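Given as structure tokens, the chain that follows is alone and in the form predicted on its own.
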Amino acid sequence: MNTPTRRDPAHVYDVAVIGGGVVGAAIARDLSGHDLSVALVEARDDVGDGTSKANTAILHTGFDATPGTLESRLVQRGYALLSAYARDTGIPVEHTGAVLVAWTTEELQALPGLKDKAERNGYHQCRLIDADEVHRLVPALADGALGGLTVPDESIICTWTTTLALATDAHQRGTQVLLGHAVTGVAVGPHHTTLTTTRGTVHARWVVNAAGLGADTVDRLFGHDRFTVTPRRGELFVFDKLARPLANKIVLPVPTSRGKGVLISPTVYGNVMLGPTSQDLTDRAATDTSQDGFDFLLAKGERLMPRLLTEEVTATYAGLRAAIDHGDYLIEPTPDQRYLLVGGIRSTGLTAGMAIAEHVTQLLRTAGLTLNPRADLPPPPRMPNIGESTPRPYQDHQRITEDPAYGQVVCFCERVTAGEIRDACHAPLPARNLEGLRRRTRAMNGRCQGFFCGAAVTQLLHAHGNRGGTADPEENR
């Protein structure tokens, strides 16, 4: 039985995957559920951490999916996968629907093709409206919309328990979360690999390559050259919560010879989302906003959505999609090293995420790994919830009567409680700073970003054990 352990040094895993975003905690979730033993390598120092953090966070249906590509195929099957495990673990999911909205001429003539674009992906329930039934399922857009394409069934979810929950599930059947091991070389010996990391070596007789921004130089370790990432920063405004009732549906752009354009969404936490922008850099840990970002969706609000504007802006954020020259999902196993590369996987990679991990499986059981499904999986976690559209702990009377500390509200424009910060602590994969602490509770993510209750959530991250810094990953195992 895989049961996690505390590492020995000297162990060979059967398989390391390297990264622990949402990709790469699905397919070390998948390959552990075979009698097989697994490293999850993350070089940073929380999973989820990196480009999964950041994005949409849209369940996609698939639907303006290149057909016929591994994209295509991926994404549907993960959207299934993906929803049914959502609703085992708890990970927050609304089924609000989207409608592309045409403004222009160009846009209303490409909506039928991409009506038949979504039926030749399978995908037969997107229907073709006018721009009255467009301004009735969203009132608060702005004059001036030809016509519209409906896709009823994407949908809106957390993309930080969607990682989390996917990376817990692999801990507790038995992978070995590395954190803070950032691969820096690589040597292919006859049976098998070494990992040279910043904490250390790391053996195993496979290798996946899930690393996104850095997918590249890893996959250049191993002596290839096949693909370079380059970085593309999508910035994002986060409306206040009273906005919500200007967007109940996704509002997607209809994408042209210039673009795909930006979008209006809900999110699961109550929120309003304008964006994402998308620029092309060269530094892969450019996160930060821009003022052209801001004037660049300021305009585009305006021109959208004028109301959104008038509402107070939470947040703003960028995060990173590693883009790559290549017009598909490049996965591609090299036998004679024992190592797979999963690369160029977009912003689509958290709907596919699943389908991704289980075609990783099928490749590398072709590819000669013994695989043995195992009979005795724990099941999976349930998560805590931190979306609106089911109770929270502060709204839960039973659960404050049996911990009276679900009912102490620390965060009040997130309404955490300290309940939730200290089960965010003492979790299988536990929050060890402040940032872990705001993806697994919305801790500091409202209107006042912390100055408030910052003290006090720090506080409580004291008081469970951390300093705020970072733990040694070899705890908690």
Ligand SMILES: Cc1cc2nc3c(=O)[nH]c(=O)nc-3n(C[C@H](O)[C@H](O)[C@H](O)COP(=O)(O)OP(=O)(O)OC[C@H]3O[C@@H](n4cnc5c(N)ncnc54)[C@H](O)[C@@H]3O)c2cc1C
Given for the second form:
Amino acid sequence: MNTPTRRDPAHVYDVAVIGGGVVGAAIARDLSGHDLSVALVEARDDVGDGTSKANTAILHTGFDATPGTLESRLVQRGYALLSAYARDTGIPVEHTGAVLVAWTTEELQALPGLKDKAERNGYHQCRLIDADEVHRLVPALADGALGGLTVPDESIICTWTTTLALATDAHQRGTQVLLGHAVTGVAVGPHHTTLTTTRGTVHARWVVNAAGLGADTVDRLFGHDRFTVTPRRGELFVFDKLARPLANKIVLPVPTSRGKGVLISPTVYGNVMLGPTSQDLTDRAATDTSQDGFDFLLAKGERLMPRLLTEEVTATYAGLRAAIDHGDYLIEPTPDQRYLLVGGIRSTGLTAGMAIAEHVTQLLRTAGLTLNPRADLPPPPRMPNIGESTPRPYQDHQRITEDPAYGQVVCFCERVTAGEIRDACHAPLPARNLEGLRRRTRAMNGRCQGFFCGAAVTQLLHAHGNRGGTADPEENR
Amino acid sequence: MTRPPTTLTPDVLVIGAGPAGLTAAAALAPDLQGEVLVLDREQHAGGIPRHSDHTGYGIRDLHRVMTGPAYARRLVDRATAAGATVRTQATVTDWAGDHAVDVTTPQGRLRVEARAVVLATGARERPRPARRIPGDRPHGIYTTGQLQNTVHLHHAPVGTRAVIVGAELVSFSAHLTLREAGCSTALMVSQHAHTESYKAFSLAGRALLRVPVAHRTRVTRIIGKPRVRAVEIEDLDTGARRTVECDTVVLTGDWIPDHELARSAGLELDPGTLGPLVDTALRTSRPGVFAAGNLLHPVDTADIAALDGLHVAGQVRNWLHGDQGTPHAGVRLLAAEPLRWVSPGLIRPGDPAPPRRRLLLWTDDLVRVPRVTVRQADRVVSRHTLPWPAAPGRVFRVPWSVLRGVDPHGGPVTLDVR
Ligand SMILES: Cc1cc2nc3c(=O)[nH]c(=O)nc-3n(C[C@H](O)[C@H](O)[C@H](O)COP(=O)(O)OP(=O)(O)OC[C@H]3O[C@@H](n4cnc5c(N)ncnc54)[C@H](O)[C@@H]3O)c2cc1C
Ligand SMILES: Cc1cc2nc3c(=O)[nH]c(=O)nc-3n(C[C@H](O)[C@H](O)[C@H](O)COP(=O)(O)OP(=O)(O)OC[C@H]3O[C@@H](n4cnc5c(N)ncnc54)[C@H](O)[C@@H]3O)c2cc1C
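Could I have the structure of this protein in the form predicted in complex with the ligand, to go alongside the form predicted on its own above?
Let us now look at the entire complex, which starts with that chain.
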């Protein structure tokens, strides 16, 4: 290991990973498990602030992937890796299972084919069920389901904690996390590549491009012209926790060529989610929500589960999938440039991230990077629990007696304590603004959206030496 | 979850130290052998008036006009002086029995097992997502609650030019707060058609003169990154849209009771108010659990909430003194359009009149000279013309006497107004 503690602009890293989303964080973590100096170069002020913060947070089995693709293999492998990693680090996961529900005869007829496809993807637990069983599994569903297919291992996970855990782990293994460094130029030299960023240059022998929506732009900086990212917007509604008993399982539509369609899913925070929409855009920053999107979702929700719509909406948000003109992940090394592209990680990257990292490491080894596993690795971080399936600090008498800050509830709706806010502000990768704090603690994410706690949470953030505003204050999720 | 190691056993547990809870506690404490314990999750007791730093409080209960913070202090002092225990930073998180709850405090987890419980958890304004307003998600969007917390309790800055969504009592309260924070109000938007809906407020009346109001208008989009730059508004009649520049948006009104505990107890809810369904004794559907304040009628003024508290105290006392028989089934009170709800929602033979001998109703349309009709099973029970308007954005109070002639066994009773 020879990573500098303070960034030395002349230092030449062994590898620079561009993009601090779930994919880039997983890659940096994997690489820094070897005797390498690694930099994670992220444009924004926080890791996990792009597509990785705004998705449906399902840990996919990969039952419906296209058999034989790299995506199919990596989603399946990623499911296993992330499930195990979540246990080690405390990332909230709930193995709720899913039911695909057929509402038309065509959909019903498609189910056996989907079961077959699942088996070709190596997943053998799907079961065809009749309408009665569908309604027994999800009693709040609208009448009129014709049948279903169960996917018992489909799970829900905390997407925010996942990226944070991987990035924190990478950081503890010695990766230099460079926030606010947007890569704007690339010069490939004989021995190393120089990245021009909005905060100075970064030199590295190898460069991995995991820039998500920006991956094609970065790829062009390397002189390639092999793909174009189309931002495919997905808007979502999050319903009040009081709705949670309505949806104890993920309710999936029968997929169409436009993607996975609109689902209803519980969240690990105890809410219910409805979405996403699917709309191709050109603006890569268009994470605004739209009246059309709302109308579409409400109409869908009305057909799927009318009772859900009588509950309050706690949050609405939109995420952008990095869709590309290519039917699979596009992961390609260019050894003579000591460069590797990770592109087109569209709608499964949260699940596949760790497997993508494993795959990338293999490709880099084959391409000539020397990789010696380290014997002295620190243990993975233990992440603060922001899920509902295991006790949270406010419920833990012992912990409160040891530190009364965990008994001081600040955000009442989400029951976030002053202790957790303090911890998030002083974590290895600290919350640097309100949005980062929300992703780390859930503060202000609840039904009142700050009516009661907004001012107090902001003040605590300031008291811990951080600012309330942000360079890009896109709300979480 | 493990059982909290400490158990408290007051006679009465009051959840929520706002005007309703504090007034109930002050009235109960002198009369009871056991303890009256008031729990509030905030750092300071007093409820919403704590941060509503303008005058207009205390008129009907204390018979004087004072500011919100002064009023809050007064009610806290009175409850404490009466012998009630007021404990803050105590968040009631779960039920642990019919009259038992678990609580988080900085001293640890507590269980409270009481003989009777009063829910007085108040109401809040719906935030932006619940109003389903699309667009960007920038900084600078507040509810009045957050705005007043920010300005009055935390003395933090807001923007310089605001659009206020809503034109009801609370909206003018927001306007006053903005003014104090040095932020001008560029526009108020209201879905309603008439100035009358808020003319009635003398406090507001004066402030209003300087605020332009766009009637029959709604916000269709929020624009700006990282901070609000503008809102898009739509004329509800013509469909015409335009943008109004602003760096602050305050979403006012559109109330919902803080009914989480009521719902998690499985109490029967009133589909109109979304608070627990109560009778005129303010009993909920669970014997020994009562409710008072804006949890029941989102929202009326603080003095009305306080007088609910006074009323419920008498009923709790009766309950503790053995009057625990199953109350008579009674009949439902229902509101017909344009009325959204009526509180209380249940009348039973032999029960007392409601607090202040008034029914509280909420209207979606302005009716200048309201004629209230009470019907039961196709029979007109009574018709009364009232000398005050039924106006959106504030509670329409109707004398209890309009129900004279209702058959307490005769099926649901409907009120309408024309
Ligand atoms: C609506 C929706 C629902 C989804 N649901 C699921 C799901 O249920 N399960 C699942 O597994 N997946 C899901 N996904 C997909 C998943 O969210 C993505 O595949 C994953 O987050 C992609 O991660 P990433 O690291 O590639 O991209 P990102 O998280 O976008 O990270 C890329 C990072 O690169 C940075 N960057 C870009 N350009 C530059 C530059 N020039 N210099 C420096 N940094 C740069 C960006 O700031 C960003 O932080 C969903 C996606 C969407 C949109
Ligand atoms: C901006 C604004 C301006 C207003 N202006 C006026 C005015 O000028 N004059 C006037 O008369 N009225 C005014 N009102 C209305 C007045 O504030 C309310 O009518 C009054 O506060 C209602 O009292 P309450 O006791 O029902 O509820 P609240 O005052 O809301 O009190 C409820 C209490 O319950 C606590 N609580 C809730 N859940 C829990 C839990 N789980 N555990 C522990 N504690 C809990 C809360 O922390 C809170 O303190 C205004 C309201 C607002 C929002």
